[in-house]
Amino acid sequence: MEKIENYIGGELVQPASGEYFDNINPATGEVYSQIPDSDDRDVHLAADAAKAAFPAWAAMPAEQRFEILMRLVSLIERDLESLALAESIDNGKPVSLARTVDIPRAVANFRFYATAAMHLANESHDTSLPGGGKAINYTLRHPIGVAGCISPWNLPLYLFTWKIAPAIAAGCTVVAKPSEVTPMTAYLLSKLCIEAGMPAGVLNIVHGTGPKVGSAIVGHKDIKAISFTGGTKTGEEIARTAAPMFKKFSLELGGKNPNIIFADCNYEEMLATTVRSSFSNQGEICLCGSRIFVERPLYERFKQDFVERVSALKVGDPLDPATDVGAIVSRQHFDKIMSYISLAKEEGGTISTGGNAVTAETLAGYFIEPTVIEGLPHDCRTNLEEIFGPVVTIMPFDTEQEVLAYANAVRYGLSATVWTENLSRAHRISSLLESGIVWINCWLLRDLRTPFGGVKDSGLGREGGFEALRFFTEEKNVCVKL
């Protein structure tokens, strides 16, 4: 059985501890691999050699640190197959998905900010000084250090990619925690690293847990930023202790997203896009829409062609090219979108299809059937709180006011979507809407250069763009007086 190894200093090592804890297949229920169980060692020994790699790392010129990474792209798109094969094995979606989305996307975002890193400017201002004469003013931006990068399970390499590209790429050096939910594509990554050539310490990945490992690096005290993706609780966990630290941290949270469908929609594309929008990844990517709001007019040919086609989607093994919904990542959430289920019954709801856990001879890990609920307030708690899940609740609105109230009742404001073909009606709601991000008429519509993040409990910061790479650098101003 194969033995994931941490990548500290630019070599695959053992964890200090010697221990390591098991990888389930969440399609089969059955260990597949072992797992570091990293301690506060391990990061030390990952922090000391990110700390030893920045200086000459910071001091490269970004155009030597875009053939590293452009190396690295090529080795990705190079084992592009084995990497989606992994990714599907490690997290229950289907392979076509991984295929598809999360490893382009992890392209995709080292060739963006290796890109990116070489038009970062910085600013000048001509200050005219009272009395007569001239001063210069400029802003200079020096990477910030060691930077720490915690991803979540749910897009393993997608999301890792997407915290550690912009941070190496503008001149930091990193001690990253992949998910020990899904370890696997972060490991190959380690092993591509070392064939790219990437020098020593400038990126160590540390396996383990979120206590052991993930409470180690938020509070090193020589990791000067943290970049986080994953759940509200451990966000705030992880503020109280940056914060008296005086780090900089970004914090990409939970959400509860409202889709909004106005009568006057294209009706089929909204259709198709809402079913993908709810189900996609079996609903575990926090932008899904979990919360349908139909103007009532629409409703209940909504309802009947929704229930439709949500009930034609195939659950099944995520190796086979027909699957649309795979497994659920681990028991531990199977057990907890179940409950939600079950609660959702107890508040009045009404099961339109889906609701069960699916049991075969050939699916004997988690998996649960697309589920629609209807007849449920908008306060309640299934309404209100992040299931993360194949489940989405239904209900009819009758205006704007209404359905801007029950949009933004929650504590969440990750993404929203919303349709109409009425251009007004778009950018009155989306001004109003307590959301980092509106879809007005499409889903998951992503331009890397645009920033992302949510508001309330959803987070703190933002990513992408120009955003990220200015997240990991200190500015300094310089006056100089003529």
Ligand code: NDP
The other form holds:
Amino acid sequence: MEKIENYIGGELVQPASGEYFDNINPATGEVYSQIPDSDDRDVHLAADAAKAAFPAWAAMPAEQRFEILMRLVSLIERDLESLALAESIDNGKPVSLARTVDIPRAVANFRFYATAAMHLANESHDTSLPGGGKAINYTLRHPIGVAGCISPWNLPLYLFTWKIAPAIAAGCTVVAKPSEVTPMTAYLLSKLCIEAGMPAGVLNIVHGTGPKVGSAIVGHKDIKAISFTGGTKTGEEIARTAAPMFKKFSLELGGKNPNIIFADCNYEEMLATTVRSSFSNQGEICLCGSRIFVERPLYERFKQDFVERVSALKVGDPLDPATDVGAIVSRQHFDKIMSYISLAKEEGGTISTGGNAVTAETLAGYFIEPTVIEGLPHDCRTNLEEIFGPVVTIMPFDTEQEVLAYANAVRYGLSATVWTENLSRAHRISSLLESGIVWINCWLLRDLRTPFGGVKDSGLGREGGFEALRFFTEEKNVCVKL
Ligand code: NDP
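Rather than the form predicted alone that you just supplied, could I have the structure of the form predicted together with the ligand?
Below, the chain from earlier opens the complete complex, with every other chain and molecule after it.
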């Protein structure tokens, strides 16, 4: 059985404890590899390696870092098929999704930031002094040092590289931890880093649990910045440790995103996209729209067509190219989603389609039917708490004001989707929605130059574009009196 290894100081190494734990294929429920049970000793080794590598890496011209990162890009592209297969087996997502979304996005992340680092410019200000005379102020940006990057299981390599790429491109060295639930593609990436000639210690990957490895990264004195994506509760814990140490941190947290559908929308496009925005990746995307509000005149028609399309989705073996909805990532997460379906029923909801675990001889793992629930008020627990699975609610509304109040009633504010052909309304509602991202007549249309992140309990800071590069730098103002 394959043993995953840590990647520290340019080498693949065993954890200090010598202990491993099981990695389970969620489609079969069977153990298929072993994960290092690392602890603070491994994090210390990784931080030391990163600290030693930092001066040379930070001093290297961006063009040379670009060359190394682009070699890595070529290798990920070369191995796209095997990485997609590994992602699908590890996470339960359809291999077709991993092949077209996850792995290509990892490529795009490295390519984007390898290039962006060569274009990062610093400001200068021409300052007029009160009594006459001039000064020039200019900003210097130095890589901040060793950065800690911690990522979740839903888009494993996609989100792992979304953090690592800007950190390394900016001249930082990194100690990173993928989710213990989906460590495989991060391990494969470490092998590709060795092949690409990444200098030892620039990227260090420590596998293991959040409480042992994640918290050791956050609390390490030599790790100056933390970039985290995961649950809101974990984000709170990280902030509690990092804030008194005056670390920089960026938190991409949970969501409970509204999908607002007005009667004047482009119906066919809305319907097809709403099926995707509800159930892509088993609904395990932080940007999925889980609360669907439909203007009353369209409600019955939408309900009928949506339920028909959702019932036709094929739940099945993630490796089957015909599968639309794969396995839920873990037994624990499966139980959580099923408990929310029970809660929805207790709260008076009606299951319009789905609602059950899928069991078949060939599907021994954790599968749940795509589930649509109606008849719930906007402020019940089912509609306020993050479920993060193939479960959506549908609700009618009458006025713009009313739906805005519903949409904004949750503690989260990551993304929102609005369907309308009324241009003025689209702009008006976009400015009033409490969320970091608003998609009008589309969903998950990403441009890596744009600011990405949430408001309220969905997080702090923005990833994407030059902002992510700046996050990994320390700014200094130099004032020269002329
Ligand atoms: P978790 O918060 O449980 O875990 C995220 C990462 O943090 C994992 O690597 C985890 O390790 C680690 N971790 C756990 N505890 C600690 C700790 N005390 N200190 C440091 N690190 C820790 O989230 P999930 O993996 O369950 O991911 C799902 C969540 O992520 C959802 O809430 C989802 O909305 C959110 N998310 C947000 C996105 C955004 O961009 N805003 C994008 C994607 C997901 P381990 O796996 O070993 O427990």
